[in-house]
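Here we start with a single chain on its own, the form predicted on its own, put down as structure tokens.
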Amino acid sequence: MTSLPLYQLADIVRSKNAGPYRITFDIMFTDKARYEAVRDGGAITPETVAAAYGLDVSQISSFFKIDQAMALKVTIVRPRAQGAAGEGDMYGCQHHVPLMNIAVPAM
């Protein structure tokens, strides 16, 4: 089965402060097949999110499907406090790279 990266699938992909310790992403659809076929699909779990961020899943705070909304919110702990020494983005905007290069299953 051929795959594509997250973000060939996704509208929106993107990562922002969840407060000093927590930083959360958004995976957000404008078509319900293919939010449906990425939520569905097992690609896109905390275990994967982990993985990506080279976490133990106990650092995924939550993980949710929003159906409503055609999105995916994911939430982890921050490696370092925000504006802590060595700590380099302190809006939490820059932290979305690994997830949208997780390789989902072609619809």
Given for the second form:
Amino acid sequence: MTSLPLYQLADIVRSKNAGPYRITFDIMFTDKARYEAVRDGGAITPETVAAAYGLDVSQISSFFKIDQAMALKVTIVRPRAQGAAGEGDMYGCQHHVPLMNIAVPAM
Amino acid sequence: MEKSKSITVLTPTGTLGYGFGAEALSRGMSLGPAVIAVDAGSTDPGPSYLGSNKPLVSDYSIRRELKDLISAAHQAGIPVIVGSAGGAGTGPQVDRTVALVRSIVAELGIHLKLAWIYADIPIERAKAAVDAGEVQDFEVGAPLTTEILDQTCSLVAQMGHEPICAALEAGADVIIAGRACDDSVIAAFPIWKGAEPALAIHMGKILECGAFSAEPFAMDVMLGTVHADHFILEPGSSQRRASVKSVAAHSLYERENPFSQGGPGHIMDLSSCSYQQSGQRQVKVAGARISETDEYYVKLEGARLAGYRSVCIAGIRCPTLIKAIDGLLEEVRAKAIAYFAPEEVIITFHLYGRNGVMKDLETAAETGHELGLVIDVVADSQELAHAACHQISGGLLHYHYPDVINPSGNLAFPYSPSDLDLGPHYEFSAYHLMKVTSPTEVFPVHFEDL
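Now the other one: the form predicted in complex with its partner chain, given that the block above is the form predicted on its own.
What follows is the whole complex; the chain from before opens it.
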């Protein structure tokens, strides 16, 4: 089966602070078939997202499939609190790239 | 007021001071809003605004926008509510915004009743709660302790809608609230007028970012109208529309759990919400449910002074240095730590082009012909931070390494001075839930007739 990076199927892949101790990622679709293919395709799971960031899966704090919004949502525990010494992304808004590059099955 | 009556809230922008369109405001006002409500802060910009009490947005921008809003509201005979004034909603930030309101009202030559609400939590109050076992961790991963509270220089709590309703009940025309739940700022007026709290709070969650829930999104005017069993969202500008997609997307924004969200004294259940397009520009939302919690908890936000920071910005162009950089930085770090011991210095190398943004989470292969380096030093005093930063930048500038081809200098500094003092470095120290005796206990309201 051929595969594509997630960003070629999703309309939006974004990251953002959800409070100072979490970064939340939203993967959003406008096409229902694409949403369902990614939702059910097994390539985007807590385990694969953790692997994309070199995190232990215990650092994935939640994972949601939101049919009403045709979206997947995954949240990680921030390795460093927002604004702590050594931290590099105050809004958590530039953490989406490893996620958007995860290979998902082509439709 | 009877529950069947609809109530429209106009939110001019996502953050007071970040702007809105004149056409959007005038069109929005023509739709007959009952209140203008806007958020002015968040933890999003980081702990510095909480710790330092310095404003997030300039006085210039706050004054300019508040003047437009107060003027429009005065003409329409409706109140203006500002939440999380000044960025973090601390006492000095509330006072600063209140001073701007006094000056605007004097300039406009109008009279109104001003209210302001503090959200500062006395450290002793929080310590008593810790001692009584009435503080719970939210997401820090560690309990709040009296020791941490002793280090905390700024402590606020997020108010719910109740203190704002108290100010409305007393006849306030302009309300400047300290730290408040974003949604409470929007929801307060409709709830005070008898709207269903679940609908009003859910509407607040979407409206608080202004036209970020519209398309094309922007910092601009958004309106929400609460009806008996649903609410309607519509952007102020005729150049924008609300769509099911834009509204549903926003309901996920900046929050972890899309279905269940706790707030002061309540939990919202959003699992059965429906979003329906109404005409080209409106979205109808229904289905939020609310349950009150047995005890009323508020979220604390605290900051502590964690040192002083100096930084140095430099570019690296030589391929021999780029190849050797990881080892060199570690050598330089070890030398600096040994040099300043027993004084402690926290050294971070933000290495752009490598892992400057994501640090340990970066997994990409190394590429690129140049690197950007920010040497970031935090220490107990500004003098020590500066000394260590320059010891590192100067040391790295002339550091010898095998394969060096250009021994005259390793770093391209864009600036002289090369080392910049950024002042106090604050970190979050509290992000916990504290039980209060009533929704208004720790949020005193003050009034002044202008």
